[in-house]
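Next up: just one chain, as structure tokens, the form predicted alone.
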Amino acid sequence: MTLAVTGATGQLGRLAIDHLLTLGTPSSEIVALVRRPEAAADLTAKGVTVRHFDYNQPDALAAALVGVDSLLLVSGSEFGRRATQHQAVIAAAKAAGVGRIVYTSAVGPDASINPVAPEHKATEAALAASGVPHVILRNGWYHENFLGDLASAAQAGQIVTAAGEGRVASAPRSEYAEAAAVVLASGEVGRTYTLTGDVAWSLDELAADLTKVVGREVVAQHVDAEAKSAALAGFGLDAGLVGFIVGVDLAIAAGELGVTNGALAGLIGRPTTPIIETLRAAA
């Protein structure tokens, strides 16, 4: 069975390939789909087939998918273009005869206020309309999304948040990638997973973890959305990025990222790693 992974030199896709190899998938059965094949020379050296695959070149996608049985469609990174890009991949997969798609979505996209949700909702709808058998992995937030708070914690002794008392059930990116590899190799179809960390923590608890990591007291400064927007704009961030960051805080405040259900731990076969371990490794 030939398993392909999009974005295979990116953060999640590369980890998924590493996990496929660790889990015992022969390298000869893995196809790495990448925008820049020259960046995947190490995968070629391991026996992985590397093919050029650019979400922005839809006419060339189907040829790269010929012979693929199952495809891990890792969501793209170009916000505002992702729905169109993903729909092009789905259409190409159907044209190439790909038997199954596993897609990395987001938690509760149908009714979410999270700014990432609309493009995931559109992609899930495209998958449903395509008729291609599929599995949807609704990934929660990554621990790594909070590594930017390390500098603020170390320099100012605070993190500024508009998330209120909301909680985040995050997990390391590698564990989401491992779950994706498990599902991709399983052949399962017709299921939607909501994948999150085992522990839902508050921003005050994140500050306590940062205190242990950076060696000085760190507190969470709770502000409203307008105050955080003004602060971010004052640092020179453009309006779109400000809206995205504050929108995530508001989704946390609404309880959207605090879901815990054990599904991620079940797929990887162990408890998820606490966020303090990721913070320590980065620091």
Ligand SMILES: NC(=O)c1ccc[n+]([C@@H]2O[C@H](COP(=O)([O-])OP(=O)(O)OC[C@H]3O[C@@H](n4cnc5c(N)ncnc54)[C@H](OP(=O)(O)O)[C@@H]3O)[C@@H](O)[C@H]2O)c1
Given for the second form:
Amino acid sequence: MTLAVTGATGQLGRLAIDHLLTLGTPSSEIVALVRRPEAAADLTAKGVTVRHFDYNQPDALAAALVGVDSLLLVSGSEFGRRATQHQAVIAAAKAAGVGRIVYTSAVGPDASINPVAPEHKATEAALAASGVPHVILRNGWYHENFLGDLASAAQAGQIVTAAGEGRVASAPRSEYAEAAAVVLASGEVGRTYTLTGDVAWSLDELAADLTKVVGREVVAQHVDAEAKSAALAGFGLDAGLVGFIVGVDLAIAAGELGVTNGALAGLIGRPTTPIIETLRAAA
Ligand SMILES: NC(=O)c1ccc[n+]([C@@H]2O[C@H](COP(=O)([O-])OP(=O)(O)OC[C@H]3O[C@@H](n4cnc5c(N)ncnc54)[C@H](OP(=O)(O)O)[C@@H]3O)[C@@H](O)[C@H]2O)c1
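Return the structure block for the form predicted in complex with the ligand; the form predicted alone was the one displayed.
What follows is the entire complex, opening with the chain shown before.
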């Protein structure tokens, strides 16, 4: 049984391979698909086979997938290009006879205002149209997305948010990676999971956690989308990034990222780790 992981030099991909090894998958049965083989020496040292795999080279993808039974397609990081890239990977997997694909999507992509949603929706549609058996992992937000708040909490005693009373059921990246490894190794097909942390916290509750971690009072300063956009632009962020960050706040405000259902804890076999532990480890 050969299991392959894309984005294997990335954070989630690397963690997924580590979890596969921990679960008992022999390294000889793991293929790491990477666009920068020079960054994969540690994977080779673990006994994992490394193959070159660049989503932007569609004609070369099928050859790299020969012999792969199950593929973890980790969504790419080049926003705006991802739907096309993922479609190329799915077509190549079909051409190469890959038996199943596990894809890292996002929560509720069909009817979401989250800026990440359209490319995930398009990829899910491509998977459905491909006929390749698959599992969709609709991952919630990573705890690590909020580590940037540590600096403003420590320096200014505040986090500025347009997310209102919205809640975030985040979990550590590693726990999403572990769930992906469990599903990849399981052979399961035809299922869509919404994976989120056990606890949905508000931005005021995040500020309370930050207060404990940085050792000074931290408050959530609630502003509207226009004010947050202006503040970010004032820091020199380009319009695309400003729109992305504020769009995520609005998705949180709309309640899209606050879903809790226990599915992630169910896959990893224990409760998910609270965000304060990830904040403490990084502080
Ligand atoms: N749920 C969330 O909160 C959340 C947060 C951030 C990201 N995400 C999504 O989840 C994915 C995994 O997260 P992560 O933290 O592991 O991100 P990451 O560390 O940035 O990893 C992204 C991986 O995609 C690879 N990649 C990008 N463009 C590629 C291309 N053209 N061809 C082949 N590989 C390419 C990167 O390769 P290199 O190693 O060569 O750079 C990297 O390995 C992200 O890519 C993004 O789609 C989700």
